[in-house]
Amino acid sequence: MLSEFVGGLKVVGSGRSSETYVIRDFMDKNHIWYHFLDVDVSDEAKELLTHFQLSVSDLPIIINDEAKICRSPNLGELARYTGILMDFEDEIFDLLIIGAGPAGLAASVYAASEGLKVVTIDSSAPGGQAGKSSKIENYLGFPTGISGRDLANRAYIQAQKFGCNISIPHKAESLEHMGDHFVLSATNGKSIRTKSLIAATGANYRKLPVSHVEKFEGSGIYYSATGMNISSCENEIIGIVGGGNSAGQAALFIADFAKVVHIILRGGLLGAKMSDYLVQRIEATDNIIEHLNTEVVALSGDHHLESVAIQTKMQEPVTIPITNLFTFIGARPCTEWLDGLVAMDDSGFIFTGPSIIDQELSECRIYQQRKPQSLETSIAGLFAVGDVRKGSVKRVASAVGEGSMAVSQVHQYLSEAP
C-alpha cells in the first residue's frame, strides 16, 4: 500500500465540496504537485478511506508519500505541511515586499538580483489579480499570450533564483513605523523587521450583492477562471459577471469548452473598461451572449449552483440554468493592515509622490530635505506600487514597471537613511 504514495501528495475529497476546492485552488496557484481523487467517482478514493478507517465526514484529507494523513487542514496548516510557509530569524531585512502580484514579484526579482536582503510575503498565492487571468495577450514579449498563472510562476522562480525569501500564506495584519525601521505583524504571530517596505497588496474582487453567495463559493461561484475549471464547464451554460479585461479573458477562455457563455454587465457598453481586441473577439464568438444593463438578482441550487436569475432594466427577471458563475465586478484596495498609517483616499488607495499634500508628510529628516519620490508614500521608506496605489494604471505591464522602478527608489532611500 505504501508504494502507491510515492511521487507526491494525494488530495482526497468531493469534487463538489467547497472545502476541497479551497485546498485544490491553493495548491494549484502555488504550483504544489498533487493528485486529486474525487470520492464521488473514484474507487481508489473509497479504498483509501477504508484502508485508513476514515469516513466521508473526515474529508478532505491530504496523504503524503509516507502515508501520513492531514485531515481538513486550514491554509496555514497546508502551507506548513507542503513547506511553503517560512519562519524568519530575528533580523532586519533591507526590504520587505508585501504582495506577490506582478508589481511585488517584479520588485522581488530586481531587489534580490541587486543584492538587497529581501523577503516577500503574500496571503494566498503568487500572481495577484493577474494570476486569475486565463490568457494575457497584450503583455510585451508574449505575442501568442500567456496565462497570468504561468507568468507569475516564472517570476516566482526567478525571484527565488536570486535569493529572495518568499513565504505564503503570510498575511500582513498591522505595521508600525519605528523611525529607522518598520515592524510588520503577520497572521502567523511572527514579526518581520525591515529598513524599507513596498506595499504591493493590490485589490480584492467584490462579491455579488445577492443572497447565498457564500454558500456557492467554490461550488459554482468563482473569482478566477483557470484550467482547474475546465472539466466542470464542458458543455455547460456558464456566466461571466463584469466588464473588465479579466472578465473578457475568462469569457474567451471558457467559451472554448462551454456550451454557452453569458456575459452579464451592469453597464450599457462592453468596451467601456475592456480592451478593444477582447471586445472584437467576444463579439465574433458565436457561443458568447452579452446581457447589457443587467444584474444578477438570485442564485439557486441545493449543494451546487444550478441556476442564476438575471434582470435587465425595466424587465422581469429571467432564470438561466447557469452552473458556473465567474465574477469580476470591481475591487477594493487591500490596505486594512496599514490602518491609516499613510495618506490614502476615501476608498483606501494609497497616495504617492506629488499627490501627497505637504501637511500629510511625516516629520522625518529625509522629508525635511526633499519631496517624496514618485512611488514613495507619506512616510519615507514606505513605497506603494500596482493596483493599491492611487492613480495606477490597472495593467500587468504598468504594475511590473512600477515594481522594478520602486527598487531604484528604495536604493536611494537606503543611501539616505541613518
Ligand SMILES: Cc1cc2nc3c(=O)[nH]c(=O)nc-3n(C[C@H](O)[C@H](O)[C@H](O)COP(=O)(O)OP(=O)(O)OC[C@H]3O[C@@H](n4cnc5c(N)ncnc54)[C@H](O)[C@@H]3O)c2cc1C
Given for the second form:
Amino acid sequence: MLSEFVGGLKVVGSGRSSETYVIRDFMDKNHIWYHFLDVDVSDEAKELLTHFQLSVSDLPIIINDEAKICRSPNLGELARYTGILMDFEDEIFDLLIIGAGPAGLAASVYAASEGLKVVTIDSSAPGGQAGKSSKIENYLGFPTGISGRDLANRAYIQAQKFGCNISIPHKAESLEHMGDHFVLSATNGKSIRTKSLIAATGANYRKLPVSHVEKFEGSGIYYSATGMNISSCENEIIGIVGGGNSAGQAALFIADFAKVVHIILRGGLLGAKMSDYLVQRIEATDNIIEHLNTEVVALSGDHHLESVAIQTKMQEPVTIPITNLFTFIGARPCTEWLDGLVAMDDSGFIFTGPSIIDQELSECRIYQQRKPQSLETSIAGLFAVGDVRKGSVKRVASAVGEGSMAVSQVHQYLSEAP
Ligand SMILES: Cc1cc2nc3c(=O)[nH]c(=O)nc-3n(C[C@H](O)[C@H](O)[C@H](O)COP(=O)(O)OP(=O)(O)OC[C@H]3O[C@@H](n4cnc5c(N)ncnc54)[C@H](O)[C@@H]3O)c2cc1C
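Which structure goes with the form predicted together with the named molecule, now that we have seen the form predicted on its own?
First the chain shown before, then all remaining chains and molecules of the complex.
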C-alpha cells in the first residue's frame, strides 16, 4: 500500500472549491511541491476516497508519502504539516525582518550573508506584491522580463542558502519596545525577541466594494494573474478591474489564451496611471475591450463566478458572462501591527529619516544624541523599507535597494548599542 503514496504530497479536492483553492494557492506560493487530484474528474481521487472511507464532504485532504492524511487543514496546520512554520521563543535575534516581499527578501539575503543572526516572517508567502506579477519587465538584468513568482523563488532560496530562517505563515500582530530589544507578538500566539527590526510589510490590494466578493474569492475573483489562478481562463471571458501597470500586465498576459478580456476602469483615460508601453500593446490587442468610466456593480453565480454586472456613468448596468475577474484597485499599507508605536501619515505609511518631525523625534532617547538614519523610523533600531515607507517609489528595484541599504544601517545601530 505504501508504495502508492511515493512521490510527494497529494492534494485531493474539487477544482471549483474555494477551500481547495486556498490550500493549493498557499502551497504554490510557498513552493511546496504537490500533485493535485480533482475529485470532479480524477478516478484516482475517487479511488483514494473509497480506500480511506472518506466522502466528498471530508475534502479537501492532503496525503503524504506515509499515507498520513491531513483533513481540511487551516493554513497554520498546513504550514506545520509541511514544516515551513517555525517557533523561536527561546532565542534573541540581531535582526527580525517582517515581510518577505522584495524589500524583506533583499534585507534577508544581505543580513544573513553578512553574518547577522536573522529571522524573517511573512503572513502569507514569499514574494509579496511582486509575486503577483505575471511578468516584471523593468527589473535590472532581465531584458525579456521575469515572472514575480520566479524572482521571489530565487530570492527565497538565496536567503535560505545564507542561513536566514524564513517562517510562514507568521503574521505580526503587535510590537513592544523594551528599551534595548523588541518583542514581536504574532497571530499564532508566539513571540519573537530581537535587538533590531526591519518593517517590510508593503501594501495589500483593496477589495471591490461590491456584495458577495468574499463568496467568490478563489472561485472567480483573484488578486493576481499568476499560476493556478489563470489555469481556468483558457477560451473564457475575463474581467480585469483597475488602470495601473499591474492591471495592464495582467490583461496582456491573459489575452494570449482567453476569448475576450474586458478591462473595467473607473477613470476616463487608460494611460492616466499605466505606462505607455502597456497602453500601446493593449490598444493593439484585438481581444481586449476597454470600459472607461465604468464600475463593477454586481457579481453572480452559484459556486463559481458566472457573470459580472458593470455600469458606465449615466447608463443602465450591463451583465457580461465573465467567469474570472482579476482586481487591481489600489493598495493600502500593512501597518496595523505598528499602530500607536511609530510615526505614520494619515494613510498609515511609515515616516523615516528626515521626514520624522522634531516632536516625534524627541520621544526617542537616542535621537537626543544623534539624528535617525535615512531608513530609521521614529524608534531607533526599527527600520522601514519598500512600499510601506512614506515616500517610497513603489517599484521592485527600489524595494530591493532599500532592503539591502537598511542592513548597513542595522549594523550601525547594533554597533552603538550598549
Ligand atoms: C500585480 C503587480 C505587478 C507589479 N509589477 C511591477 C513591475 O513590473 N515593476 C515594478 O518595479 N514593480 C511592480 N509592482 C510593484 C512591486 O511589486 C512593489 O513595489 C514591491 O513588491 C514592493 O515590495 P515590498 O517588499 O516593499 O512590499 P510587498 O511586495 O507588498 O511585500 C510585503 C510582504 O509583507 C507581508 N506582510 C504584510 N503584513 C504582514 C504582517 N503583519 N506580518 C507578516 N508579514 C506581513 C506580505 O504578505 C508580503 O509578502 C507590481 C505590483 C503588483 C501588485
